[in-house]
Amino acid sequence: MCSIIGYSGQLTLAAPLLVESLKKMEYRGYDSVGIATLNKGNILVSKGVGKVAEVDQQLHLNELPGEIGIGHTRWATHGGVTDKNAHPHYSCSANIAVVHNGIIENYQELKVELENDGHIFKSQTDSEVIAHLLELNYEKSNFNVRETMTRTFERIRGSFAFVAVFSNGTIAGARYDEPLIIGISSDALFLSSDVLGFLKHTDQAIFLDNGDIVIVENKQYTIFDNQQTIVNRPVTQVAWELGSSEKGKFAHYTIKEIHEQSETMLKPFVTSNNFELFCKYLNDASNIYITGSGTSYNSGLLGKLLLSKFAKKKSEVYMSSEFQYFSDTVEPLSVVIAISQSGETADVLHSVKRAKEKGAKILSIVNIPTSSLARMSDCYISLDCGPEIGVAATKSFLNQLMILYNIVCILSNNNIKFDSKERKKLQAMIQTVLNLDNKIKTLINSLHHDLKDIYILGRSIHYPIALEGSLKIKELAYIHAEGIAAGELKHGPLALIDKESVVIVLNPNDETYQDVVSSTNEIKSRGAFIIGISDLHNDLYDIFIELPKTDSYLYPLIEIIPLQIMSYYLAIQKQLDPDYPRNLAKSVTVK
């Protein structure tokens, strides 16, 4: 969601560096932007509604003087999208400015208390409470920043990460259930919600633990807990290369990341991932639960089918936002598989906490090994697909599936073939499908431009792919799309089909083929336009996208690729920005 960056150093002036850092984190989603810099004891704030480049052009953000500063991109939760609600927020004296990610649950009672004490609020946000609370405690502690931070931390309830700049040149930050990372270079120190905020300048990072507070002053950092006890956290070398966060020859990150899949799909098997230990936990489990949000939920659905069909293991899949309502059924010997690209999704973390309280073991499949989810887990497997900048998940979804297939292979004693030789064959097939890019682009351009509805049909292991494909279309092209279990057509969805309908059928030549053909006949007779994705041509298809022939259980890994490409070009056809869909954020870190 929101992005935070703090900087203190001699690399350059703070403002242009902060602006550049915020651009690197735009993928997280936001509606307004602002920075604050310290110059000769004065904190200067500039902020406004819009993208970083737009606001910079209007307000000249990168021209503020000073070598110390903080920056922020805001996703509105409390208060509308206005200049006043944009961060940073001043204290009354303007001696403190704050940027914040998360939700302060008790902000209303704190606001009343502060207003009664004479503080004047200028925004509708919960975040501004932090600035005034810091100011109150700063004065009470005789301007002791450490005491100010601990007193403020004690009063706040909710999930949060915030960074404050003080007029004496100190930057301080704190986190609770929201990420905050220290970046360390020889010439500067950074506080950021994302390693991409400082990765251009250093790959040395400290991932703060829950409840940590950090103070940066005089070119040094100090980490302590909310009892003011100094603590040490390890320095981690961030493995991601900066080049992977650039678009290169591609027009957008989304299509770049789609095409990267033939390379990144094998990355989880190159590093020393914990597959054997992960599977041991599953073998020892009395019950298996799978949870995730959005795309990760869809991969969990396919994982459940594969575990049942090939490994003969039963599992339950829950959306993370719903899992809390069923967590009472979790038993001590249960295992929860939590799937998340970022490892910071609020609903996922909440589900994991509830399950841990019940005594369950936590296994996670996550792209960021230093994330909150990975650190909360008894065992995790890394996606290793590098930074995914596009808001819509693409390469992370494929890698989730690759990992799930390998887990099922191990648990089933190779009931499905998924060794390195088979994975290499699969890689070649996926590249073959990626080479259909221009054909799919032409297909999309041939469709009428005012599409209102798209339906995607699939049976068995293809149904979760239908759901994921429809999610991609909704996210990128803002078209109503629905994944439908093909056998359910007569139980309601067929009423929606007419001559204006576009229906995509996932129909590889496997055990589901003939049943899907029958469903396609019913749709065709209602006048719908049919796009067939299969390894076998059928005259029912108005357009045919041919898949390579492979073992039937592998088709979900291949058939998602054309759906991703189609979604991208539907967005381009409508002149939309596929990297930053409206109203959406990459990592939903607030509930």
Ligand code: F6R
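Treat the numbers as computed from the prediction; the structure is a model and nothing was measured. We call the rigid core the largest set of C-alpha positions that still match within 1.5 Å between the two forms. Positions refer to the first chain, counted from 1. What changes on going to the form predicted together with this ligand:
- With a cut-off of 2 Å and the rigid core superposed, residue 467 has a Cα displacement that falls short of the cut-off between these two forms.
- Superposition of the core reveals a Cα shift of 2 Å or more for residue 117 between these two forms.
- With the core held fixed, residue 226 shows a CA shift of 2 Å or greater between these two forms.
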The other form holds:
Amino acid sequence: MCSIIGYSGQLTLAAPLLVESLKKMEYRGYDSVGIATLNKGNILVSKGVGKVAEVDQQLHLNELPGEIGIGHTRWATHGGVTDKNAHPHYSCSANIAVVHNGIIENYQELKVELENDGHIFKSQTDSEVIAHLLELNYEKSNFNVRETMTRTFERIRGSFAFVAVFSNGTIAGARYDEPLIIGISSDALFLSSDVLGFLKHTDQAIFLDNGDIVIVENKQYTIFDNQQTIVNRPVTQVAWELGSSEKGKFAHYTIKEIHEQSETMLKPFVTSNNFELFCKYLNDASNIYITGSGTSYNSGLLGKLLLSKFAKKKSEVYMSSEFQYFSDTVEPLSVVIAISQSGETADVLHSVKRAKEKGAKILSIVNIPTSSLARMSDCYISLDCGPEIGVAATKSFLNQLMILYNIVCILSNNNIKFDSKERKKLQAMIQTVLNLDNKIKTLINSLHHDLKDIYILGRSIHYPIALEGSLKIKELAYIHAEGIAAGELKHGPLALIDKESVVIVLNPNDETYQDVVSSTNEIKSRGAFIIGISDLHNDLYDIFIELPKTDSYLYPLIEIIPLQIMSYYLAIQKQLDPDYPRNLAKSVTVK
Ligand code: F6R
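In place of the form predicted alone, the structure of the form predicted together with this ligand is requested.
Below is the whole assembly, all chains and molecules, this chain first.
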């Protein structure tokens, strides 16, 4: 979950371009940053702890001379967050430097071997072994970069993409289970974790296959597959819009993305998405599995409920990190719906691979059409919500739900109303709730500033939203939050409730209403502070957030909005950066 970039070209000097690229990809990891450039045959490295802008300000990264270079933002896996562990890593002779994304599983064994051979390590990272291995193989192969790369690739195990700069002016990269994309313009070549790393300069991209090695020298690139044969990979034109990611009038991407939901929510229905084909696969399936991680898992939970309630279809939903333990029943007529914003989450890709090996069909709901997941799928539907830069998923969640509702509408022969007229009405309601922003901000400011625990109650289709709301509060505001199925309170969690507790109840006036009122009474009598989110006022609520009235099954789409806004203001109240929560990264490409 780091970002890597390599650049060789005549557009500008390397350093300012690398710094710009890293800012665009910082969502992938942001605990430290570094670049290496080649200047007059010497590789210069500058790196430090902090976000790109901070480190650039301290170290003047963008002033490093040279026309060729590599860069990295880190999300620590092996070794603490220190200057030394930041990438790039040098080889001993400093004639090679490397940046890496992923995990080298056999690094300890390689490190011992390399140390016995006289190599001196300066960091605690797994990544540094690549620099020393490259150096060893460079010497062994009489300074042949291709052979060096192949030999190095053969020795390392795990999931990785890495890019190295050599003092002879070559940059080279390789990938296995982590993304690496070539950006091609007439003046420059890029090797990047994400198209965002070069999209300002070119929309022409090659998505390397697993096992590919690429060598960039003399303004040319050559790709070798895992048989060491030169291969041509297709050039894809990527959408420029993917690169448009400014904050506009908003203080943070997170709140901007929350507010643009009333616009982005209809996007999956504008372009021709594969709804009919997707539903055909589901109709033909012997059994349906749904998988995703974090927020995408929460939308899967709601998907399962909607499929069962309205389309009378049985499905199983598993967190992607758990899917492997439940995959014994997957067989060739099974269908797996994989949900992912990035399409690069390692747990999701791993589940999909496993299901594919068993012959299952893969249907995905994904934001990035060029992602590994989309490319592994038999059919995908694109979220089309534009780049989501804030690390917390907001607008992608709503679009996942919009797509799931439409699928259920088709499969159930319109048992739920979700045509374009209904979606427009829904859009207006979402805008109404977004307009509560100021009210919610005031509400949050009125709560005491040292909240330790927040509970969110909901039953049936509201329970996945309670889980999603609590995930948002945890990651944005670092407050312990728990989504609880309201009926489960009496089976244990009620013991936690006291006068200090803040409880949010998701309580639209539907079949769950009375039961949730009973649970709210139980909490109220223990002195908790109650925030009610509903279309119907109740005296039990200390604070009432009013939702517009609509068909009962649509409430999950609306009630998530105040929870997102609350989470944002809870973070602001604590002076946290909601766009980049500590210890997290947008794209979790390690298992
Ligand atoms: C929560 C969040 C994460 C992601 C999860 C899956 O706000 O962003 O829980 O939802 O890491 O990511 P994708 O959807 O890219 O597979």
